[in-house]
Amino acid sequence: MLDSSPAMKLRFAPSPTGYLHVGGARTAIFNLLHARRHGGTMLLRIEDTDVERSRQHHAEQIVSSLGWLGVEWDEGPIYQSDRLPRYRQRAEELVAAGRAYRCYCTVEELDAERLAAERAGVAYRYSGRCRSVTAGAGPYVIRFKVEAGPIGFHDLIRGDVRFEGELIDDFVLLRSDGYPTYHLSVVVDDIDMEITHVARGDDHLSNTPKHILLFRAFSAEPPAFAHLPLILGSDRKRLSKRTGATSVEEYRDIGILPEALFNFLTLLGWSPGGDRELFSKEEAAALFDLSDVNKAPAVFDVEKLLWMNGQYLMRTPTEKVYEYLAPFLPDAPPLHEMRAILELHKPRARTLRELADQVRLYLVADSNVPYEAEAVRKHLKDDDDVRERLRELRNALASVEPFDVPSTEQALRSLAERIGVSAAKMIHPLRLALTGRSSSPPIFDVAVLLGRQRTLRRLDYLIDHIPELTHAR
């Protein structure tokens, strides 16, 4: 027997209000995972209604940053605002059936009953005073009449959930000026376009009975409902700029990579299972169900973000890698002139940014290389025989042979060895004269990259510069 029943289809539904952030990046991820599990599509639909809201540089960012992150869609981006004679239209074929109504109601006078309830003491309802009005003067808005009784639906996520019909208002459907509601756009829209599955944040929970019941109204069977827990900051609040809630944009400025921030959004509420942590979009999807979401809220954890992209970028080949850098460093010498230097630093950089700092010291003149001031106040504040030392190191480099990474160590092993210090007083110097800092990858890696010649020329710069720097301090 063939199955009739529709192909899977989910969507991600954005309002270009704002940027896409990390929660929405979130749901556009987990839409995505799902449909790809079982074999089906997913739509994306740029919700764009709100005209006081609602701005294009927003769709189109929204649109670049999913690109940017990995997240491809199968239809669209369909904009709402394309299909307004449609909402009108249906919402006309509700009040002439009955289920919606034209309510004439002022601003003035919605007020009054407002005020009336506040002073009441109980939670305002619209009074439903335009029911029973068959013709009216001036402007109006569509309602819709929501009948009393129960409101159940199965959510894949939180299981059985209930609402009552007498608990809520005659909402509106289409405002005076003939645009439609969130509510009427998205359910006219889901059933024209054949969503299966609707996967959202949890703040639309209480969205959803209204839905089901407009899907009723027009005869339709509703989609399989999934709400998204929400996500936390590290200090279990709801998610602030300080703990993470900025957009997808602002990480993969920070240097971020798509493929960790995909990986990183994946975990927030889901887990493969077992302690992996780390995986490709397609390893994912090939285990993904939104049924094994996890019910609690998430906790966005940036130092486990950032943890997580230096993983990504010491996997990740240097090619590709290089790529991701331009444009932290757009003046970058060639791949082969980099490659290298690469590979000695990404797996020591949690991020592009830290990377480009890094990397930036190669390619900076020998005589401006920044000194850390800390560095400079350590390491160099017996400045008369730090200079003799480093003279002599000086020399002994210059006539290495080969200028390699066991030979140059074996000649600063073998200085200190011979004028009675410890290797480490001739290393922190050294280290501080290439890359102007306390820490880095081990030096002699360093100067070998460097090369001789530019490895004695900043070394004689801070021979000479010793006195001025640490008078300085």
Ligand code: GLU
Contents of the next structure:
Amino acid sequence: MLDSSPAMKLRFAPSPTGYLHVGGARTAIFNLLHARRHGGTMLLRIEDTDVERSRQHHAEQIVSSLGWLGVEWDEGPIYQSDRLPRYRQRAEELVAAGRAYRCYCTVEELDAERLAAERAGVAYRYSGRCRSVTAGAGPYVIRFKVEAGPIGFHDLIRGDVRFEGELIDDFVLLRSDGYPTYHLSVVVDDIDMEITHVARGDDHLSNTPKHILLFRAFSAEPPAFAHLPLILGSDRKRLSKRTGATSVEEYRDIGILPEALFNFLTLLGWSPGGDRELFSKEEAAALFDLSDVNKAPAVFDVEKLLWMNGQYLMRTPTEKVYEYLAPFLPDAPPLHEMRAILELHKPRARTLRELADQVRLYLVADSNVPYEAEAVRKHLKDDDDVRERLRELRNALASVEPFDVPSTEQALRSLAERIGVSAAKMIHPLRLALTGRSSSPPIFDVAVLLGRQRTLRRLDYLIDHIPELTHAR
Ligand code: GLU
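Same protein, different state: after the form predicted on its own, show the form predicted in complex with the named molecule.
To see the whole picture, the full complex is given below, headed by that same chain.
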């Protein structure tokens, strides 16, 4: 790629204040894909300078969720908490250069200013009165001296953006406890780590002019910025727990495949062109560019994710599905016993959890098939002859040779014809006996997978229990 710069470097910079949100995961993916497309690299930086809200276990969880999702960073994780002296040093440099100053205002003084602004009905901005204080006593913060004037930049997604310096506060760089604010640490790091492109959520857009001022104050070229559109839930409001899970882990736990979630998140605001919806990470990395990301908010459609996951399950080799299934089916028999079952069921499940539920029916004892109440009501109740029909079916299946799909099906159909009932009147109770449900893959496939002995045992069990099953209802 001729237009690529060998030094292109992006970063994903989560704050470890909670789990990895799907929106954060999308940000990570877009950073990764842009880096891969242009032969650049990606760094993972944990922004944990907010000691009140940051937790090490959140950082570990985010790192592990990214690994599961297949977001492979080239450098890091770098923890900002390891770099505190560096931020202090950089803040002091700005003070020495006259671009920042110590502010000794007390909380009470600041509150009074805030209250006065409120009473006057104007937006609060720090008055800047410590700008001219040369020495003070007691605790202080370091504030940036914001110069008036317009601050413009070209956002790769939103186009030209302009802010007025007059509207920006002399914001704090270093708190009185010596910890940096987000604005300071992010800019110091983006400079030190030679970041060329910053792709982050739209919610940071209003921070960007402050960051640009800081880059300039440090005589550094600001990186290119790309502010990613918001992700909305199905209710068209900002994605939240109201409309479904928001953490990567929750999707992993219901049995979404990492490749499917990666693919799905990539489509939130980007498309490879045409109607193409299913593509691999490598395919996306060959085409992706931050400047092609849509400005409009993207909608997180859980149904679409489930559909897509089903497509991935269907296409995933059985051995791999077997591996993925392990946490959902800890008692799974060896692969050779499971292969045919998985092959029959994997095109019929949308999640690994659904697949495990279906597969578990083959693993339970024949006297322990859980019957769905609804299936019992539909296919057993008010049908006095069902017991007799099932007995006949049992006998037909006991002697049919060979016990394969065409012969078992033929046996059932001839029997139905002989006694003058529709085949459905036998198929449904048979399905209930074998699976406990009113829907399943073709029931003769299920019977053959169970084998003759287990099929007969399940039929016997149901036949014996019809009176109490129908009575209980
Ligand atoms: N740490 C910030 C966050 O989690 C992101 C900072 C950035 O990307 O500049 O929202």
